[in-house]
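One chain is shown next in structure tokens, namely the form predicted on its own.
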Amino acid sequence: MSDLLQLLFSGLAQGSIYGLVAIGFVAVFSVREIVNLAQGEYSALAGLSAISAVAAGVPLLLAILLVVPLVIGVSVIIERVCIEPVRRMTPLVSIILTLGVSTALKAAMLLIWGPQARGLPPFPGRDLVVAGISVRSQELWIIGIAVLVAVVVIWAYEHTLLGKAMRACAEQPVAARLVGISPRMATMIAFGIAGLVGAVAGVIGSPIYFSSWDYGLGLGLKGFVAATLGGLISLRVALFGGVVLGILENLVAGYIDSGYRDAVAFLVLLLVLLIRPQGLMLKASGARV
């Protein structure tokens, strides 16, 4: 039993960073449909640069309050230079648009900070063991602020003035324009809010899972396996979907074999694009994986 309660905390450690990385997907497609695979190099960016600024010898605190507004500009950047000259842009313009991106990203951390992985300094904490389950103090850092953010984004994206404005640009654009709203600058904004919990997902989840040039592969892909089971377009249930999804790996590595730990992720896309492409979602929407 002390077992299946190991592994399931331990899912929900890494399960959180999964939800940030697929509220993150859910933000950006949301608003104007596009799947931004540049997603997952967010969080590798933010963990390198702040690995760099504490050995620079900046505290901890400051390196990471730093490197986040970083992180946004980047991704701000990105949405400026490659997605707001496309006049018309699809779903399928934006895989291979936000994948030259990451392709971009990646080599550049590549050249910059090598290939060899390296994580931040565990943030301040004792480890505890309770009821024979051993907790890091790390791993509670990370399910705190992991929910703190998600729960600030989503209730920003739903109940402020911004967040409503946001919402109408993806669901009525021609209807938001007439009354005054932006959809560039709502895009925008939206790409900002990617880069901010694709960020903090970096450098929480970096002293436990370590950052390197490639990190950003594999969890960009389980973000937006999470973010499909909403649909791409529900942030409470890429949230809820990373957390399942961080559980599951435990489980499968835990009862079965480590080496199937990635094949999860896989299985579950696999599963929602046959049974239900629009996701776990009450009423069918318009949008589809």
The other form holds:
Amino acid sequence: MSDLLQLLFSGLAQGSIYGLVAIGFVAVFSVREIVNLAQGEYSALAGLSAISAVAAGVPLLLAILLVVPLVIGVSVIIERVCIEPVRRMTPLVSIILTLGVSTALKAAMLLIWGPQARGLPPFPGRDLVVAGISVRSQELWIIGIAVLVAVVVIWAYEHTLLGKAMRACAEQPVAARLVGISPRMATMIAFGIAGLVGAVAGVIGSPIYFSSWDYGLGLGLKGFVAATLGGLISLRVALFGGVVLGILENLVAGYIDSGYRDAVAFLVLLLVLLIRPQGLMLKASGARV
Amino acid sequence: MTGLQVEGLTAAYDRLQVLHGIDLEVAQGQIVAVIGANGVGKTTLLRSVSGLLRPRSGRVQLNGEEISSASAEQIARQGLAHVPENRLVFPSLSVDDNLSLGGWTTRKDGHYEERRTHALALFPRLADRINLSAGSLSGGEQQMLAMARALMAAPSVIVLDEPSLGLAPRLVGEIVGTLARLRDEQQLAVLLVEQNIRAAFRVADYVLVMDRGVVVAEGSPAELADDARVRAAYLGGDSTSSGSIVAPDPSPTTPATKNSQESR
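Given the form predicted on its own above, what does the protein look like in the form predicted together with the partner chain?
Once more the chain from above appears, this time first in line as the rest of the complex follows.
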């Protein structure tokens, strides 16, 4: 029983990171059907930059506060340079473009930080044992911060005028332009949000999952799979899908074989594609974001 | 110079030229209707005016300013509202949210509440459904919402693409009546594309008949209804449908039209 709880708890922490990354995919895809394969790299970049900042003597909190806007800026620049100038964007074009961006980012990170994986120092706090399961304080930080950021992003989409404008662009791009909402602005903001959630995921996860130049590959894949559960258009389902995926992975690793951990995401992706490409957990309605 | 002026407008989708030089003018406080069969370029005309499609050549002026190379978002900011074909409301958003997004370009001018009150007074049915999602509304209600959303930007010119499409006759009457009110009370310049010729003739001050990308006839509704050529080609050849164009119109030209109808 305590094994199960332990696996569930670890899965929840890991899954909330996937959920954040999934929100990044959905934010960008829902506005202009762009699949941003560089999403995972944001987390690696944030983690590695924060590690360097801490190594240079910057306090942990300040390092995090510096790194998040940095990655948001990188994401927005990628949009301005690689996405905005493209005349006829299709999902396929976006995949090829962002694959190139992702490869370039990975190469740059390998050049700057080298091949070895490193971790940020853990956030303050003491590890606990509750009801027979060990609770690392970093995991509590991860769950708390990830849920907070995800809820703020989802709330903003649902309750602020800007968020509604983003949803309007996603649902009815022509009508959005006719009321004066610029799809270029919306795309730029979406990339900003993608940078934000990616950076936060990378920073909070770094102390236990570590950061390396190629960390974004696996993380991006898992975030993408979580996002497909909501057809790449539902933020709520993306967050939920991330958590479910994290828990599933841990259950498989714990009860079957830890070697199969990374196979779970592929299996889920296959199931989604075979059964309901429009999103496993999304009602077949017009509702988006 | 106020209102909308279009001169020598041509437009094309890739190599397929759809508009071959359209001239028209809509003054403030005037309703101009464009009629014609399917596929003659009526929707393309509106899309070229509102910036969804960049015209190939010609001039489009909004309140004296050249807008033919501006983007749709810029043109919306400059005071032209386009109520598109099929309404295109934001389906998962509430009626209220659709209205607030309609006021996107004017969100910082502090008159949001006035305009919302005014829009809901024009379409009281929307007030009863203010928290429902726009996708759950009937076709007629969605049309009203699309119009109310357009008005939230406080436009000086409004262009509408077949607002009567698929609506019950009573609703068509309501929509047309609202257009007349907007013209008379707010001096709006209205450019109306319609297949419902009866509705268009009832409300318009001036009518253009389009065919294959050019204007083939124009004039007041009375003049056009008198034109046997136009009537035969575009207003329906048989006596029942052309009779129905003029039947509800109490204007003095009605008897003349009826006579010409009988003389055939």
